[in-house]
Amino acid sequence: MQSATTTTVQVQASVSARLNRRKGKVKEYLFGYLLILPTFALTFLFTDIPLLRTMYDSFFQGSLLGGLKGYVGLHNYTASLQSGGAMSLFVTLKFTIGFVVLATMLGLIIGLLLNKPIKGISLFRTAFIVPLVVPIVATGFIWVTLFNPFFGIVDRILAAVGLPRVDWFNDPHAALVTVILFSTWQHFGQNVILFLAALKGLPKDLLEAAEIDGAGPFKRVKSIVLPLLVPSIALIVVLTTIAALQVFTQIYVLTGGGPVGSTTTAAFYIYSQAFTLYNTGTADALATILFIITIAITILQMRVLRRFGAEGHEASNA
Amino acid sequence: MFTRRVQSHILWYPVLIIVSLIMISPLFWMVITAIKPSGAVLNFRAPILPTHPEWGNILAVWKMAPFGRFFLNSIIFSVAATAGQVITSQMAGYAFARVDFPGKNILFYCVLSGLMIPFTVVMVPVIQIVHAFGWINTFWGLIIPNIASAFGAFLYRQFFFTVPGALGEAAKVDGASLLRIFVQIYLPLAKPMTAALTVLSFLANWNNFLFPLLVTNTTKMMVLPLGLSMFQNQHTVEYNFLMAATLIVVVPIFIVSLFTQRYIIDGLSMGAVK
């Protein structure tokens, strides 16, 4: 009987303390979801349905504010690929590869050159950094007058050493060039400082014991500090990449897309197609195609990426 | 080893310096330019240096356009974004990585979405959404797309996985409620890492030129960079005063930098390398 009761009482109190246990859970779980909420509900409104939108748009005759038409099948994309479109995606891929390669050749180069306890490092740091801080239509409009053919100072140089002028902005030929010269000013400082983060977390023992060795620095650089670096390197162009990829507001304030198209990108490309021509369809249906290729690209490196992280990893445990 | 160290040194400072003088020079020539008397700019033999500085062209060019109240407008945008920014993304990024809820996998999933998802991809629905709500030249049109931060989810996401959870289980034992664990025990471990963040996402905002120019279209709305870019079209020729107005936007943001250095390197290579 005795035992009876014992056991009644156990089990209530095993249930009571499951029970608050469970509310306790339930508790967590809301307190979870509360904090949650405001960062998933407007990605959700403000990215992932637009996503859908975009790419569920592109196969109507639509207007910017007035809803859609028609359903048009793949119409939008020929008219997008034949209107420019396709254009402004080889423009978008000869930009993505200069201004990578630039970007990141010279923020190794500028990042090691650094990399030293020399006086007046944080002088140097700062200039580097001027750049990324600025609005890019202040920079913009600065390089606008800098590279003037008529009184800007670049074009004033190369008149006194007797080189012939170029017309920066208007020259088709030299249009995209000079688009890409001012988007690596204007941002390889920012690799500059990863590859600093990344120069300070090598190994210092190794670094020494090769000096030790007698390793000048362009040995030192070239058989260590390199292969170590080559995950940071492959990180760092994967990052530009995407930068690239979007570039959009150096192209409003430094050409607006011309001369005859040589500087439209495909995001100025979706932006005039939508905001100035109104064309919401062929802009829908460039976005689309721009969403699958950052994709891929973004997989693609991202895969490389893990194969030389991995390298990398054994090359320091070695 | 000295002399080759010192030698080495020799040879990287040319090279530095050159290097650093191309990266602020373009600023010299803004000011340059900026108090050069109209006559002067387009003159093609005229001295680079101006030989009557002619200070009086800034304050001309910020009663040309109304700069008070673009400056004005840029603060009451980016202090708003980046104060939503850092809170959202603490609190997202904190039970992401110590909340237990069931689901958690995939709305993570979602959140990360926003920071695959290139916004010139979506930026035509999401201005039909913003025009929808009626939020077209309204500062919740240009605030409330802006206050969630996939980025800094993640960076918060990571950054507490680092954090032993017995500090929490510690103060559950002792009966601190849930909020209190996270605001005062796990939150101000961050506070590097929030510094650093806040910094960052000011000057995103504060430079952020595509989404403002979507949204907004009248100069009462207008934030600097775009107020800087209107300017533009009312002056087309007059290469001084739009130097001038571009040194009023520059020198602040300038400033503000300088003394945020520390946390705009830090920023900027939190991200990348861990």
The other form holds:
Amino acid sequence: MQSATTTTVQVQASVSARLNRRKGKVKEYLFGYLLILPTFALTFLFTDIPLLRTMYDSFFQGSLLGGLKGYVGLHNYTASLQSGGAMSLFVTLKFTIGFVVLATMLGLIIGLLLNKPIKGISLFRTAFIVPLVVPIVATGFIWVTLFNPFFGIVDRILAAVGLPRVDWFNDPHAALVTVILFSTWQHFGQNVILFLAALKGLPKDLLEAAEIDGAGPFKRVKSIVLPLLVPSIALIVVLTTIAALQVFTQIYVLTGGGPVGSTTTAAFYIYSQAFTLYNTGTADALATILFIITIAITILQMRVLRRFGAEGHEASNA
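Hand over the structure of the form predicted on its own; the form predicted together with its partner chain is what we had up.
What comes next is one chain alone, with no partners or other molecules.
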């Protein structure tokens, strides 16, 4: 009888302890949700609601001043693609490929170089971060001066080595290249910082073991560093791609979308339709298309790079 009573008390104590632990976890969850609630509310208010409103408005005829006038179905989508929206998406694609490749590769190479314990390395790290903190309008003015076909130093250098001068901002073939170079210079410092942070987190014992086994710098980077960096590369590629798909200020400052639309990206086209021509329905339609493309590309990149990451980890562990 006493043994049964003791067992009952032990069971009740165990159940009580379990309930207390569960209450503690519930309080932790509630506290966590309470912390993220302001950010979630602000994101929903200033990002999600305008996004949903843009998608809704894309099915109506409207103007910047007059509001919505009537349901038009998919007319805004066909009109935006036929009136230059499709070309702007193609320009955005070309810009994105060039920008992402250059900004990612430069960020990785310079990140690897700056990860070395060299005297005065902080000065070099600061130099690559400076373009990030200077306003794009100011740096854009500097680039316009450097690439001026009459007195710019770039064309003077080309002429000094016997190469023909290039009208960087008025030649349809050169204008987009100039914008890509400028955007890369202005942005790749952010990728350098991210790559440096990822390199600092790599296991040093693994790299030291490979060095003791006789692996050179190139082989260590190829067989150990790059496979371990794949998650960071995936994140950087996705962030750089999103920045490329939204490029606007660089276009506005350097070329204004010209010449003959060769640098009119989707974001600049949306701005022109909404705030210059007041075709808000067309702008809403292309903004929706651009959003869907951005989501699709991001998901595809994450899946592809995640697969390469898994294969890379298996190869580095072999």
